[in-house]
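Below, in structure tokens: the form predicted on its own, a single chain.
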Amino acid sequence: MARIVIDQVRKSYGALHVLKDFSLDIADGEFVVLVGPSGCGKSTMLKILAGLEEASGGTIRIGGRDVTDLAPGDRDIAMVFQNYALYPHLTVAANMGFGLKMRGTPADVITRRVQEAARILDVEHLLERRPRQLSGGQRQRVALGRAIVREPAAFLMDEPLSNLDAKLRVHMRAEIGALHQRLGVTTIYVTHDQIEAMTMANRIVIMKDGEIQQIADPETMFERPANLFVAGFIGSPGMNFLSARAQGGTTRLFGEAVPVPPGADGDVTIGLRPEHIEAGPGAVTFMARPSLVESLGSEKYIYFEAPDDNRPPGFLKQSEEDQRGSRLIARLVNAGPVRIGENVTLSFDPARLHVFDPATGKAIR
């Protein structure tokens, strides 16, 4: 186990700046997730940590030791890749112990560590099989086992679950979380999936265009996003955004006056999460006519148009993939029948609103 300190790390390819003064202090035994859209620099940062790529500037310390210029094998880390990277001609046991064998570790030590890792991961019955005889989830366990037997100071995981189906990803998320609790090894995990980040991390680092947008625990990230990008990225479905004008501590949403923070004045962007909209009357009540209803059993996603006065600008999207435009979403639990084209009464608590400066994107508290 080890503390990891990343200090103003930069990475450039000519005029292209992939990482811009990336700084992060990771405590001993912490589970930190780097998350963001494709191309934000998260995997590049992980490769620099592993020594697979050279930084253009900055320093990296692992366990108090400067490893910035050390080779990968000298950094005391173990990496778990997206594609498992198993040797097809070797057994599971040989795959798990291969790295130790290359380092000249005695055979009895290799056997003991492989057996211990296999027991932890529940793959003891698979040790004599070849990778082609394993399922996707079993192969990922073997890849994790290969990292565990190294007994490293830190685990680096690069989207290890992205090749698995949705149900197996949920199962493996829980397994990796339990494994971290058991081993207590400092872990840096890279993903583009914000649900993985929210369910697994002690702290989340949200990145965009090579820069850190916010560092916080999952609850803080959800409840107090630092800017519009973070607000739209975290949450499923993404946060609803509306345009409004604030004056004297109030603004108008859905034709009703609602309070806003004292610092809000002039044009503002209001954020309202789908799960904070409820069926029936409440503090602020309005009528909506659904254009689409998605039923998921105990909950429904209701899509409806924002009022003309509160429609967001055309460039404002809930996330990189979200093309809703002026449509809003309400996530209703046990709401009863809701039909397309028929008015439904909805409400929200103004205390749940998020207010942002549309020019800078920063949150207004």
Contents of the next structure:
Amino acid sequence: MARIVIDQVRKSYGALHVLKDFSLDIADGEFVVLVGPSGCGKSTMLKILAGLEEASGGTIRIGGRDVTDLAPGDRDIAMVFQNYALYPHLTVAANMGFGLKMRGTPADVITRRVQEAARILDVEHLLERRPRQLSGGQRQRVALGRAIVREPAAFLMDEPLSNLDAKLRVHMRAEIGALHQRLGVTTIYVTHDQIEAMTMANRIVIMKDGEIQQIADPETMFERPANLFVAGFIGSPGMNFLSARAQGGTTRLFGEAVPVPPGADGDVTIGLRPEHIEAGPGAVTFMARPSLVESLGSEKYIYFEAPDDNRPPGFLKQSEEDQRGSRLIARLVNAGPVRIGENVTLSFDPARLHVFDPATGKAIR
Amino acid sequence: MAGGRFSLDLARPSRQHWLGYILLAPAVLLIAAIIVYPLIVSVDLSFQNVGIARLDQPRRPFTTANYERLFTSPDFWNACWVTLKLIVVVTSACFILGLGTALLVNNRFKGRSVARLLVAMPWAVPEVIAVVIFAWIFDSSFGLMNWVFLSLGLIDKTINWFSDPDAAFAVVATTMIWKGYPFVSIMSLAGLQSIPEDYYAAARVDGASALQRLRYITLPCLMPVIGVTTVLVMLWIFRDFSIIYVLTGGGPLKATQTLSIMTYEQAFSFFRMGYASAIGVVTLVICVIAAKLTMRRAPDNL
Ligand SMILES: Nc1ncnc2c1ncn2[C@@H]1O[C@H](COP(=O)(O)OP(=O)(O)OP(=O)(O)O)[C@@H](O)[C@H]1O
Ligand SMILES: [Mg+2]
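Requested next: the structure of the form predicted together with its partner chain (the form predicted on its own having been shown above).
The next block holds the full complex; its first chain is the one shown before.
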């Protein structure tokens, strides 16, 4: 178990800067999730931590020891790979004991530790099988087992759940969480799935283009996003964005005067989460004409056009699936019947608004 | 449908396998004509006392004399011994060279594609040309090898490579190794490239040294490829004729006379086709057994 300090780590492939001054201080026993869109450098950071890639600059300390130029095997870390990297020619038991064997651990100790890990992960009955005779979830468990028998100072996991189907992923998510609770080993977990990040992390690190956007616990990430990118990345469905002009602490949204923080002046981008829009009148009330209604049973997603004055800025297309253009989404719980084309009364609390500077993307508070 | 009622609808589920048979048929017929039929004929010949085989002649009486003679002939056992020596020496050398070069050119470095081409080159050279090159290299008066050895001071007078039994065997083995290792190299390289990078990353995180990664990951993962390749190389040595025939003709003193050279000599120099067929049949049986043994071992490791 160890504290991990990453200090100003940089990485470039020729002219391509994949990581820019990455600094992160991870407490002993913490579960940190690196999250960000594809190609933002998450795996690269993890490989540098593991010693599989060389950093172009910066230092890494694990448990007070400078490991920046240490071989992967000497760093006392274990890694779980996206496609498990189980050796097909070895049995499950041999796979799990491989790291210990390479370190010259006596055979009886290896057997005991493998048994113990197998019991924790509930794979005891699979020990004599080959990896190809296992299901996806079982392989995942064995890959975790291979990491925990080593009893390392830290676990590094690179999208370990992305090869599983949705249901199994939710299950394994909980299982990894429980494992972390039980073992208390410092864990760095990479994913591009914000739900995984929100549910598992003690702290989330959001990255984009090799730069850290925000480091915070899941709650703060959701409630106080530092910039437009974070605001759009966290939450599902994503935050609604509107453009407006602020003056003297007020702006106009849906034709109503709405208070904004005093720092906001001139053009601003306003963020409003779908779940913060409610059915019926409230602090700020407006009428909307739904162009699409999706009912998920307990809740409804209502799509409606933003008013002309508040057309959302075009550049805000955060994620691929989020191609809603100028449409806004309201997520209503226990709303009455809502029909396409029939006006509904909606409202929101102005305290829930997020205000951003459209030029820099930074939050204005 | 355009073809009307005469068309054969192969897309029907019940006829799915028809297309396979239809496509396979010409090849099967061809193989039957050029391999199976001669094979049957030669098995038949091996049980007759035939000089020059002619299909228009009546069958000679059945006899096992060819086999009796074969198993008591010192020449046959000598040929078996030479073939075995050649197989052991050439196969192992081909594997050491082939695997070694494959591991080398699998690394990332400048000029890798050129290096790969050079490694594979001997494979593209026709056998007879390779033999001519080596015949020159080992020529007793103007050969490169004698010159190199003399210049290095390893010998004080030229070696006559083709009149000394051991030297002749060494020359034949060298030529075969040179001709044969690129095949092992190409096959191994293909095998190496199919090993996921993650296995090595995982092993490095687990603290495995380069040698341990070779021993515990690379070699086991290559096992299926190595098995098939061993069989193919072995069979190639069994049946290879041109290299030995052009270099030494089987001599001196039958030191390089393998089973295939012996078969040829009996059939076309001494015109004992029945006897030659018996050698051929025995060689075939040995080949089948050797291939079976090798193939059975290999996939078990994975
Ligand atoms: N060997 C390499 N040479 C050049 N560029 C590379 C190399 N490896 C990675 N990159 C680049 O570095 C960037 C970050 O890659 P990385 O694998 O860390 O992304 P990621 O955040 O893990 O994405 P994903 O979610 O798709 O796994 C990418 O733009 C990629 O193209
Ligand atoms: Mg990645």
